[in-house]
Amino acid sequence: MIDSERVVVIEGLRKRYPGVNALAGIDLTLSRGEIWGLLGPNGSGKSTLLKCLVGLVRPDAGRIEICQEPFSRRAKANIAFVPEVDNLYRWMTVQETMDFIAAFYDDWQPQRAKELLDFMRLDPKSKVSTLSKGMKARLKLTLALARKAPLVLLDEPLSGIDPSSRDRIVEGIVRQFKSEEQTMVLSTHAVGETERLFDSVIFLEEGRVRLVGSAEDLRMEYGKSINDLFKEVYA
């Protein structure tokens, strides 16, 4: 019997770059309806793990299953990915960017996209080249959340942006995450600002899972916040 609650299954995932094991045998199962915090210092394997999930990096060993399917082009269509790098076309307007992305995905929701644009305070007529880093981050999140994708992957969505944009992005996630339909993985260093989002957390260190579990269970077990636990684990 297929377990419809298992959105991501990872078994024995390994990836080596010259001189370093980016992933050294990752085993994880992510359930539907949860926001997962993917935590760890630089070089812990967070970005490599997300890139393997979305198909941008080919693992050396292991198995990935998305929505009960082995990884494939069809499985990839179930993923909305926000990379840390700027992947927007500077010469487009905000609206042209939205229309461009909408053409690729059957799960694009026009009304939701419009609501997100309004909430993120993005002018559809603005050129991407004129947007601040924070506004670009808001646009990238809008492009992901306007889809009805079962799996949403966010790679450092708060990295290097202004506090007002950080607040708006966190609030946008709170408003738009559909727990009955979606699973989200949020890779971040900004644990204090995002902790309230997390249902579960994964601590990575040197390509291995150091700690994983329900955020509330970990708070109770260790008697401290996830942010304080993060500081202790990586002290």
Second form
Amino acid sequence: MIDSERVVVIEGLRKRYPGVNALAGIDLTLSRGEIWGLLGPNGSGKSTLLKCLVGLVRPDAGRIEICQEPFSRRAKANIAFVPEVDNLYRWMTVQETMDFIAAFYDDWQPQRAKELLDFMRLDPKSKVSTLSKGMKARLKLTLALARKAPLVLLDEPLSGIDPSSRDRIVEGIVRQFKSEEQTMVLSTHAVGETERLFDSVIFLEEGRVRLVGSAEDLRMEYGKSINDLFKEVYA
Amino acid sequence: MEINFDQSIPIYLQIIDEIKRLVATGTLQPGDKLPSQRDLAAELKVNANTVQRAYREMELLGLVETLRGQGTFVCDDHQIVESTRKEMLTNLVNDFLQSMRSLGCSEQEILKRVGDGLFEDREVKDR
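Show the other one: the form predicted together with the partner chain, since we just had the form predicted alone.
Then the entire complex follows, led off by the chain already shown.
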């Protein structure tokens, strides 16, 4: 792998919370142009890992490099992060939310943002407080994909979302992900409905990488779906 | 295009199989245009790189060709319809024979079963 293709390099990453070893030494290299599935049951360290990548959690030990730069506040400009929690202001409209986020980022693409809103069937005039959970999830994805960030991190974007919103989000990711210039990491414990999105998957267990590989290669090697493999690994 | 994926088999192989089936049945004709990779990925809700891999393999197989700036087309060669159909029939027969043998069928029993099956099928249709 040539260096410019290494979008994320993680070495010896550790994080302990009182009584829990959230990350127990993670080594990973993510290549450009792929959609990565970050898989594992609740409490396996998925969220902590993503939060370390965006600097929301400070690791106890280890090294993170993003787009060939050591982790810094500047490196954060390369990342579009969608947290699992509701981070939208309820009193804003959809359009106001878009304008608000656009002001923070140099890589915001207004034309793309408009197309995404349309595709996600979001009305710019709607108040955030009136949106369903599924609609909010669509808006959060729109905010991430409207940026030209080389690294897109989505924390459980599909959990607890109604089927129609889920379909829109999956199709939005397939259509809008630019594999020439972007890399995406999507964490989930609902593997069956998302596995066809992934180029590669990472199985986390108790803060360690249990298995990592190309989704198609794993299907070929084990003769199993990623979902069945997931059930077996965590049985 | 609609594919009922078996997620335990590589997705790109199943996309190739479905396009082969469309060619063998004449739904896709030589010279017909295939959907763009991104459109097909969105329709099937699969990773765009997976569709790209399927298209690339089919180019290597000589089933489709990509013309720069115009898209991907079923090769304009009527022989591929027959050869794809033959290949699918051979695979079907091989799978069938393998399953029959795994159930302990002798060659004679296989032939008899097929004969009986065809006969019963005709009876049902004639009714």
